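First comes one chain, alone, set out as structure tokens in the form predicted alone.
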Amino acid sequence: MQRTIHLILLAVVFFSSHPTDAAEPTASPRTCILAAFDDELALLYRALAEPKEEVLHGIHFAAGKLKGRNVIVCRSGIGKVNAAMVTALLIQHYRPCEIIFTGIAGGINLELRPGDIVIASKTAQHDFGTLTAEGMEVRGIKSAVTWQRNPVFLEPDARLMALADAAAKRIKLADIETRDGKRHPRIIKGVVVTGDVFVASPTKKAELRKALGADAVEMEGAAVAQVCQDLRVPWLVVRSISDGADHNALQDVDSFTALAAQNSAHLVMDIVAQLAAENNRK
């Protein structure tokens, strides 16, 4: 009993006394931006008014504001558990009102093209389940917090939803050139799903669609998802296709990471812009 009480105090005092070195919570109402390298930031760098850079164990978070709203821009590193990690120190630390994710994502639904813009109504986590002789069998994450089983699908924040589709409604994006001449990028609503993979792979791409009815691939979102869910903090997921995730999708990433991640950015800077404006009519 002793030796119990003991170890409880050296942790109470450890934690009590371990030093950060970013700046307290603040009590003002404020986002967080998520993408899982740079290159996806890069639009929302270069808008950020009065920028300040801020490390919590080493990683580099960018605190300021964007169009009027108080703002976190963070790389989260690329894969599920970076994202995982990143989120949940960001919901500790900065106590957010909402985090969305950006960036860019492979297509899965054959009419998307390089550009185009999926909103996420649901998202999922294409490899965690059961993986049997006839294929995967896809299955809810536990819960960390109540241990009961999620479902396989998580949806966003309504009230965030409604933001973005006002916000695909108004905002301008540049026409496309393409072989067979200029296209104005789409903007839907779909399935996002996350996995630790990077698809390349016409076989997996069908795959996805016929069992998820997947619109969109990538490596983060549905992780940034359950962790927003089991803390209940507001979550969205934003994605931009770079490429086909088919045979082509290593060449297509290179080529396209960079304007599909200026159209996601521009789509996700309206929507703070909203949430700026809705602040300011309190």
Contents of the next structure:
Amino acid sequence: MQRTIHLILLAVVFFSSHPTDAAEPTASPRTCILAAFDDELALLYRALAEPKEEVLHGIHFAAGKLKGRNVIVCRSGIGKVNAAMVTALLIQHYRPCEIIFTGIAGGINLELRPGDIVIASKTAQHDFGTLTAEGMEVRGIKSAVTWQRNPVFLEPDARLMALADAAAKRIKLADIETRDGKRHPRIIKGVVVTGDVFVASPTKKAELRKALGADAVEMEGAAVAQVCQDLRVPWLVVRSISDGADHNALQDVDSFTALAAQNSAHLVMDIVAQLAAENNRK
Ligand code: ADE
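One more: the block was the form predicted alone; return the form predicted together with adenine (ADE).
Below is the whole assembly, all chains and molecules, this chain first.
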């Protein structure tokens, strides 16, 4: 008898502390917005109404309302491990309806210039795979949840992609002064690749274009996508170009981060406004 009670108590403790499905959204829908560093979130922090800060395991989460939608805004830190850790924490604690990653990226597609926006139509980790004398063979990652091998490219939520398309038509971006003169930012859907390296190499840039068809490179997106896919949370990655991932990248990233971060955040704010409007219509 005592053993049975003990087992029941153990089961209660286990199931109350280990939710079987981490991705069940809460009753009041909320969107989590992540970026690697604070500059990329500046516009969103400024626009956040009724802000309230919460600290979990030393990570700061800003809850509030953006365009009428409940949001959590959070800095993930740079690189795949930081991004994956914060995404998992976010999902476990806040049960978001969706996660949107915003920030800057290096342009791989030669037509892209600082301030242009790339909405990720798919994303891959360019530094996961097998390295031989012939070069890098990027492989899909075996999921820790399903133990099945994922495809090399993960694809975002179709509904968020549709909202991003609509946002691309609605937002007004300012012209940008670039090395080649004044230019109106372009918005494209494209391949965003992720790795734990800041690319400032024409050779690597050409390789990423040839091997993966990359349009832009950054350091977090595909890691966030992997966690979201495993924990079944809809996701989207939006990036704006800060540099050309080449010899000038380190200089350009200093000059264009603020502008690029702002453009990406603008598009994300419009998506959030559409989510709020959708929810009000329900
Ligand atoms: N983020 C912005 N520019 C980048 C680059 N060149 N490489 C990787 N991540 C970036």
